[in-house]
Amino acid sequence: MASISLRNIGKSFGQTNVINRLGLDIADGEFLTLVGPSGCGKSTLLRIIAGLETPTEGDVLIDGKASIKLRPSERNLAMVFQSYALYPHLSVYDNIAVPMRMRQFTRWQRIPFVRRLVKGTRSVSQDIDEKVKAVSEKLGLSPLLNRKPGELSGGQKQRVALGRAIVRDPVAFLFDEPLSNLDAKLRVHMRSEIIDLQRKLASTFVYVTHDQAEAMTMSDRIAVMMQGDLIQVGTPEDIYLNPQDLRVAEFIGSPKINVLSAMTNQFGQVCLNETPVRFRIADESSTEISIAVRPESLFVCNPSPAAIPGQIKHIEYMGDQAYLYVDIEKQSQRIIIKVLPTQLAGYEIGSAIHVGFDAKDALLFDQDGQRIYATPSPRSVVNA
């Protein structure tokens, strides 16, 4: 197993910048995850840590070791792509043996006449057979090892391909938005398979996708990238409860955080709709903010002078949950709220509304969207 550490990594096609200067150490053993919307560089970067890309500036280190000279076969770390990447005339068995062949082979005993002929062939088969069928057990892939990749499920699909990166014994495993391609229900079951296997494996995992869920529910550590820079990395928690941009905030988190355009007085408290939230920040000068509430920090709540007057526009129901999408006086962005079922009694399209949330649930973020810390006032909800 081994850690990996990027140094200053940097990455342009032609003038345009995909990776700019990025640093980031993934402990041995650790499951990161990279994600971040399209195009924000992450696929980018998996290719140069599996040394399928050049960076213009920059190292990759794998185990202390620099490694940005080495080709991606001495680099000993295994890939799983999003299009699984099997040979379609070769079966489960032979897909999942061809990296220990290649590695173990050589050239004379890779051809399927010559290799009876060659001294040793047989012992190296059979090192490569009972691998291959201990991965394939551990797989759940053992009754499929004659088939071909074409009768094969999308999830079997992904087994193989996990098979054919678990038998090289790499020292890390990269992961390419490898769910991608299966339907909801598998991606789950794939989620959790992914998950039990790096326990088992006790390896490091690089997992790039642009699925928060998928972030969310496996990692250890985040990193959030956003057009070519890193802009966070923390725990699943810690990401979701203290993002540190307005960006990470908006990204993380299904459906969308809230986001309410605010002001700050010359006091340096902040108000919404020209009305004063219960905390204030150190900057006592007029500026404008933002303040950023999940839908389940938002409630429904009696009209008062410091509550906020909406309209519901349209009620999505979950089954378990269901959400108020809410129109706000003021504000340009529709906001939601999450409710459970129960409380939907009474309300309906174009119900008027009274929303109110805790000020110590609330994010506020500077023009730039940095983070703003508030001290919030004893009793801060904002509807009392």
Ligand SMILES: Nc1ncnc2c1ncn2[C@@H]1O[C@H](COP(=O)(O)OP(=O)(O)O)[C@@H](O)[C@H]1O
Second form
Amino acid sequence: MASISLRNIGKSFGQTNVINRLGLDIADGEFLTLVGPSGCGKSTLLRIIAGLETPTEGDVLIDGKASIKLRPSERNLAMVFQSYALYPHLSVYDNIAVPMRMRQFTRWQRIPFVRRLVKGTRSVSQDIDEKVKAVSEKLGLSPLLNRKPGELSGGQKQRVALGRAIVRDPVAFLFDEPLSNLDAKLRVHMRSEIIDLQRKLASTFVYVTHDQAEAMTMSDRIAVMMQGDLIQVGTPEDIYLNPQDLRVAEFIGSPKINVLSAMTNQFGQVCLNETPVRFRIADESSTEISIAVRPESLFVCNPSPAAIPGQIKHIEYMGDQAYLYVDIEKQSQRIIIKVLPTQLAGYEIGSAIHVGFDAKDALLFDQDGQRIYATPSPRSVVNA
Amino acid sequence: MPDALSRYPHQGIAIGLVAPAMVLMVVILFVPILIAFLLSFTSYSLGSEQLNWVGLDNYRKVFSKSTYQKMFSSTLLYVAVVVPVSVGLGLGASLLIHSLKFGQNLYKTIFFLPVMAALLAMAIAWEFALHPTIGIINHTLSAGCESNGWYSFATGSWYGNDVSTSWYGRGCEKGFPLWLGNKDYAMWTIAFIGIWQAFGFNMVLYLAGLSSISPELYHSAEIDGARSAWSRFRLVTWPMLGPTTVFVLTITLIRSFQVFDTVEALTSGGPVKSTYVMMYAIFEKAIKHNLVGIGAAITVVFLSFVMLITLIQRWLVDRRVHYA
Ligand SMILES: Nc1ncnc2c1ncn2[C@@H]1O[C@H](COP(=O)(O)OP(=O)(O)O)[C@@H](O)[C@H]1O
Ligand SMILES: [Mg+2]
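What does the same protein look like in the form predicted together with this ligand, given that the last one was the form predicted alone?
Zooming out: every chain and molecule, the one shown earlier first.
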């Protein structure tokens, strides 16, 4: 059990910067998810923590101890890979036993047959055997112990990889997109298994994924990465409700947040399609800004000067909810409104409607995508 | 499976499509082997009118006459030296080259050159190099006799060894061996050239095998506690190269049994039949001496060796090194 601190970590491959000097403190026993689009450097960062990659600058502290010079095996971390990386020539039993054998056996004891000649092998072997049996029992692998990885399904391989990670007592667990090779149903199931595992072990988990749903459902805290930068770290609620960057707002949440482009005028009033809406920002000059509103915060309303007119282009019926895809004049992005299926009556593709939202639900971002705040924040509705 | 076939209405077309390949295979593979097999029971020679059935006479000769015992022992010596050494060197070289950050292609090209070069042409180069008086090898060796430091190192006199008991010391006094003309050295020399030629090929096969091992396996080995290069080799590299090794061994074995061109170019089976390998024996008996019957018998023995190796390989592939 350990805390992990990243201090000023930077990594470049030749000329390309993959990670730009970032810092992160992961508490002991925390489930932290690194989330971000493919290629943003998540795996690289995880591999730096594991010691498989040397950062160009910065340090990794494991339990407060500078570890950058330590070999991966000396850091006593466990890692689960996307491809599982099981040893294909070894049985499930042997795969799980490998980390124990590597650590507890001496050089001679690691050689099959020879190990029988070495004193003390028996008690170590028994110890390993008990551990392996216990772990495979816990993961439901007992009937499969003699199989080779080639004879297992994706989910079973996943479990073997988990078993290999938990069989010894590492100070923290690293996961690199462990569920992305599984089918959708199994993925959801394995999520809860991994969460259970973390509660039972009460150990530090660092979990990499590009799937925002995984990040939202599993983590204590989420760290959002984009293009080598850590742009926001916070609890799932915090990240969802209070994104500090437009990219975070757009990445987290499904369907995607609606982004409307707007202007401010010289009085600091925010104007959507030249119509002032009822909030203002401090900066009193005319600039472009973005208004981001979650699909569940938009609603269909009666026509009024402040309501946004649009046309339904597509209706997605999901059973317990429905999405209206609406085109709005002078806005390039089609917006999505989440409604209850009971509210669908009377609407069809092509219907002209009016859209509104509560000012407190709108998130404002400046041209660089940084969050800005409306001042004052009157409790008002756009279409009021 | 007449049942299975009759379910397909177009089986005539199917058979028609398969036929050319089948006919070719029968004509160029099965028929010649069958003819060789039949001829091995006769004393036929090319051009003769009659075909005398001699039963197992040819085989009896092959397994009893001392010439053929020499044939087996020289072939086996060649195989026993060339196979392990060229496979081992191929593996070693591929591991070293694979670990390089740059210059991989240079080394690959250098070591692969002997494989691409025509062995007959190379044999002539070797003949010059190995020439007892004007060859560069003996030249270099005797030049070393003049250099005190090297001389004392090579003869072992630096730690008090008696110069005349060492191989190098004797060479300096009495001249270095006739590599190809001495029955004690000839087969080893041929084997050395065989290794020189085969190991580049094995290296390339091993390199292909190495590049197909997922780096994640090494990473997971590293995290699992395999700290030394040796333990990672034991845990990942060697087992993952299992299929490659079986293939490399089989190919090298078969090619070693087939050694011919160096022998023909450099020693013609001599001196005193010390390099009288099987392929050369077949060539000498059947072509030079026109004793087709005995040549065919050796061919059949040779083919059974190859067959045996292939069967063992199939068994190994099915049994032990198949992970998928
Ligand atoms: N060994 C490497 N050499 C060069 N570039 C690399 C290497 N490993 C990763 N990269 C680059 O670094 C970036 C981040 O990669 P990665 O950490 O794997 O992203 P992620 O896991 O977030 O999808 C990618 O653009 C990738 O091309
Ligand atoms: Mg990745």
